[in-house]
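One chain is shown next in structure tokens, namely the form predicted on its own.
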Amino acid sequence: MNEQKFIAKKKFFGKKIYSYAWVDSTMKIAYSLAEEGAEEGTVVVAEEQSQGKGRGNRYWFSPVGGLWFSIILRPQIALPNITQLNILGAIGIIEAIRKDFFLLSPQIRWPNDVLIRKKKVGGVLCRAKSMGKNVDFIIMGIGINLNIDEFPSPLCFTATSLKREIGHYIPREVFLSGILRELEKLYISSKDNFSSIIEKARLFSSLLGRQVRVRMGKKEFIGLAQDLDERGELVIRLENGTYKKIDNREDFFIR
């Protein structure tokens, strides 16, 4: 496993980047670096992952052709609020796509997936180390289907790539630089005003205004996805007229 270090022109996101051809998981490497004291904004990126994970510990297809990276964050936030960073990460992906490919219309499938034409193109997963109620650090893992041509079944029916959508190859380093820039701007602004992130999440939501079916363990309910609250929880109006909030720390499935 060859490691490279290089400096990117950022304020702090990507000021130091560890780049690998192959890893089991960029999140694992970033977690170890954070425990060793690596500074906030340090990035671990790989051309390929063998043990990429999504929400609920689900396997994430991470072959050559994608963009797989993790960022070390050291925010001063309460532990229950760390899942807000899933939403922030998804907005960052969308902003980067819209800036470079303005004809595309990416959306968020709450809380952490990014869709184009109802197919998944990227996602976010945050993992924290806490000291009691205090957050020591957070690893934000991001996966983007950048230049992937083929997906195995059943992903071929539910996933897409940016290359597929725009019809040509996208330089990996260029897109990484762009998304780090967008994530850094959002992260800095969110410290003073997270409500602006929630407004963007509402704007780009694929769920709001739709009837949804939610499964949580053995329980299932149907209702209208009505809003996101100030913490980023999904507010659903059930068929009986009552309201239920979905905490994105829980394991659930929405369709």
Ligand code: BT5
Contents of the next structure:
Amino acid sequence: MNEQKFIAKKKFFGKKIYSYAWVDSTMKIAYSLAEEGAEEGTVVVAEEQSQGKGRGNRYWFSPVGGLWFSIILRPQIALPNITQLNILGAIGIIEAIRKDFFLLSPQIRWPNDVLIRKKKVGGVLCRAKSMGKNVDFIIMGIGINLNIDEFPSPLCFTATSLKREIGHYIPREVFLSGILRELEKLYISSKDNFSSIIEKARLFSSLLGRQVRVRMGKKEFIGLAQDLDERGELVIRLENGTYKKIDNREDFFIR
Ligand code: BT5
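Next, give the form predicted in complex with the ligand, keeping in mind that what was shown is the form predicted on its own.
Time for the whole complex; same chain goes first.
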């Protein structure tokens, strides 16, 4: 049964939660709700997704056991700074993990991956709808491998779950309300001041100080991941000594 539950809470993020047993993608449902005028902070969560999406339409493995949800955001900004929101989402995942499981050391692989011991435990996907120069809404999708025991190849080499890292089951609703609290705090504070989020992204970065290989279309270059600028773009020091900033439109690889 794919019954739609409607849970009302007092908070801003997750004040309204639409919860499904299965969906194609929570992104699609949240997008339709946003178009119909759903308020900021509305959440769509599913136990399972048949067509979970990553960036660039990549596949997102979303079986029962994970935490898959999307939040409707209506930021008052002229242009969607998706890089910043990706970083905010990843830091929200990191803060929620650190709060509940202080022995784990999650890291952000700029701009949207969360890793534990170099394996991906979660990811963020932001989609914007613009009206002319203004953002109408943004859907922030968050995927966290909560209680997944096995991953198919090739994910079994690159992915992990929180259950595998800590060795026990984690209740989904409890983790969801914790991460919504963290995301809400970050989102509210980011309106006045994004620099504290950038500071956290620097602190928890898996890339800074490392040599990276970046692919932009057919071009590829190698350099040192030097810093994140105030807009959340990654500053790379190229082999010839010049600097290049990249945003999250590029495909990104670590050598
Ligand atoms: C992401 O994309 O990491 C964004 C993931 C967002 C998923 C959420 S779930 C709720 C909402 N609804 C959706 O349909 N999507 C969002 P990207 O950086 O492009 O990473 C995609 C790559 O990660 C894939 O090409 C695989 O290599 C790998 N991957 C796929 N599923 C994975 C999983 N469950 N755990 C770890 N890695 C995975």
